[in-house]
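A lone chain, given as structure tokens: the form predicted alone.
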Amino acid sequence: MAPRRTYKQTTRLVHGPSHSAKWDFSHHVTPPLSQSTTYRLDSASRGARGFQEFGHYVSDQGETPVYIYDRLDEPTRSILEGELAEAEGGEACATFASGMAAISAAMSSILVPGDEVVAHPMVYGCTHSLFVNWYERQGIVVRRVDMNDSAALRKAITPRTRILYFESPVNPTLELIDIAKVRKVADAANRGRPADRRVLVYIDNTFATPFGQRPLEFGADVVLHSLTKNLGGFGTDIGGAVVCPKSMLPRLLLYRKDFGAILSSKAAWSILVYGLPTLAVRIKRQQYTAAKVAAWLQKQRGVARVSYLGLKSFPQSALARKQHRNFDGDFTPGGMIYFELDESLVRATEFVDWIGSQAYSITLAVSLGHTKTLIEMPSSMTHSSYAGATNGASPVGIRLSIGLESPTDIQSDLEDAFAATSTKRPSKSRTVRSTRKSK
């Protein structure tokens, strides 16, 4: 480097050192936090080396890559990319500002007009609401189907299907998608199909989260996650991502850059150093305290049905065994817990309402895989883009993502809204806590 005139001190407030050896990311424990939106190229030639190889796969061994502009990409990002893809047992990672927009950039930078999707009957509610109200305008056709079954599978699809899409566990419901029978229907649309025109099987996995479900290992082509849950975990950043083949990846990162969706480094830093190292211990303690919950919920008279993957009264039991398994092959049920009540015995909106505002441990709040116990109504909040549908979620259905807390004091929350809200209140009521939180 030329040597350099003495600038004046407050040019170099504006500039700090030109290059520094303090700027070593290598031996970082904790991944380091980059805050920069544009980047220094220090040639012509080596900023149009940087457009020449975006859209590349970057490993983590090898030459560092040229980083010329955050939307294209940037370190704190691309490190996390490159854990999700590894948890996941994928080939490569892309995310996103959201869990929609990782869906959304998923299909659309697929689909053409005229292809056709075959989905889920329920799917998350603004899935749904994609596929409603704006793949129709754009000439994309979404056909459902229940995906577990295969005949009617294999008689949805047609010359012009792209994409098999479901959530696994389904979103509100906690239904399962047997993966492997997906994929041998998949597999047999796709003989004598160009490479361009395969069937490709995309999987929602955010309720499982890598630690306890890899589609991947069952058939799937894409995983699809909002980082926004449990892989972020605290309800703190919003994120989203897509596992898929290196093959994939040019067109999604192209994608990403013009639509303009990108994960902030900030987020991708959080998620990167508290939310995937906290992952596996804050999952078993949701599934520990979920355990007993179901548990405790099934006794409960004004409850109709419970559904939780670890019940023995689960009636996707075995599937469950079979696909959710954590890293240590044991059964991994997972935190998320979804219940019907008795209209006859307990108003729905009025135990939700009673919840909202009188419980300490359970908060009433749409999300999930929070550190907090989260209610909500899936058929008039996450799911009211079903409204009229058929299909809809059941307006006396309620999800339940259990947190941190002590199961005894979910339980007690959840014993004094039944006994508040019963529409046969015995005689001689107990005395219900005062918890209302402060305002």
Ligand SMILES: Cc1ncc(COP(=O)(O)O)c(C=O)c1O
Contents of the next structure:
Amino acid sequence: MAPRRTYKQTTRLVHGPSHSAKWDFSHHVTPPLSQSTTYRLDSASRGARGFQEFGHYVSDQGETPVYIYDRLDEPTRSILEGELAEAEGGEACATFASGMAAISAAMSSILVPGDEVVAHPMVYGCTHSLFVNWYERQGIVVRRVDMNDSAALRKAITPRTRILYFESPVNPTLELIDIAKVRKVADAANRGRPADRRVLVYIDNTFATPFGQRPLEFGADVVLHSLTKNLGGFGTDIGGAVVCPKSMLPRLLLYRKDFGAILSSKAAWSILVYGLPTLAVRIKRQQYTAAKVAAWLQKQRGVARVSYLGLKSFPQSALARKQHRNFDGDFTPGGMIYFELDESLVRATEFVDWIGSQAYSITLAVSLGHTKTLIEMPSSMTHSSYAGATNGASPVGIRLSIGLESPTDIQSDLEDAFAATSTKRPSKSRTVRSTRKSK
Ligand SMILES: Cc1ncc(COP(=O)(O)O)c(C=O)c1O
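Go ahead and give the structure of the form predicted in complex with this ligand, now that the form predicted alone is out.
In what comes next, the whole complex appears, and the chain from above leads the way.
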């Protein structure tokens, strides 16, 4: 639309051309980063239509939505949501400002006071905090039951139960929950229930990502993600996502609009351009290294227990092989390791302190699914909200998120940490060190 009269340059600098043939987004090879808080509406009726249609499911093949205001919806975020829904094999997706924003929105948007949640005893520390510090005072009961104990789960479900909540793998212990078994219990509980009071199965799939596990195939209703981890992958952006049935989307988007925890288009763009396209290659590399490091750790004097999905000794190996398959059907144990030390031989805090101050290839930091290998102590850091109630994680357990470094460097840094902090120097690891030196 050409201006009908000549406007002053000051005004023209503010407005630019009102429409331009240069806004062609459809031929970009890399998705465009759209950064506009608000959108020109052309007419009041278009504005009205935008508000009326807001929150409805729009397929990627459908008409371009009427964008109104970034907090409601915007194109870059919307492209990412389409990709995430597809990766999980789900109908719809809503992204959020963080993983916790996604988790709290997915639950709070359907729960009312008096409702109940049954959750696995061990979950990410801030999810536990959401349950005990917020839901309890909002009159929402959260019962904690081992999700693999179907009889106990069945017993814990009451007519007020709306959500069965768990992570699999569990952060930090890597215990797995049999999703299909939980589905069966939910199906039995749902017999005779009205559609709006159905018990829904929620799973936080952050550790595995859709590359490593697609929980909807095993019967989950809702899949949650912290995009901050492997889906983002580079440690530059915080975000979260909820993959859900189409029918849940309007309420979720209404919640997001009113509580306001939107994913910025800049974060969405980074995940679209860097995170998703490199997801497969990063996870394959991480698990190649993790398998070596886990097997090596198992042999070290001073190590009491190593949990890694790919180890033969992993107690739920059969379930791991069933649930953790990549898009080609290959077993995908991932890059997360959890281990515990024998405190009489190596003090975990001293070991981790040594890595924090001396190691180059391993960084003492929370978060996971990064290009860099990260180590932390869950009981005093990410899971400190449990305040001593360990629920299966040792107070001196160590979580290791493998990155993209050389496996021998990671091993050598661990080996040096053992050597520096063991009461007696471990003897087996000399060969590993000399491998690094000979490079
Ligand atoms: C399993 C899991 N879920 C959710 C979250 C929360 O994600 P965010 O930090 O993006 O809010 C985390 C964070 O560490 C996590 O490990």
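We call the rigid core whatever largest set of C-alpha positions still superposes within 1.5 Å between the two forms. Fair warning: this is a prediction, and the values are worked out from it, not measured in the lab. Numbering follows the first chain given and starts at 1.
Would you say whether Ser20 is displaced between the two forms, judging by a C-alpha shift of 2 Å or more on the superposed rigid core?
Result for Ser20: no, shift under 2 Å.
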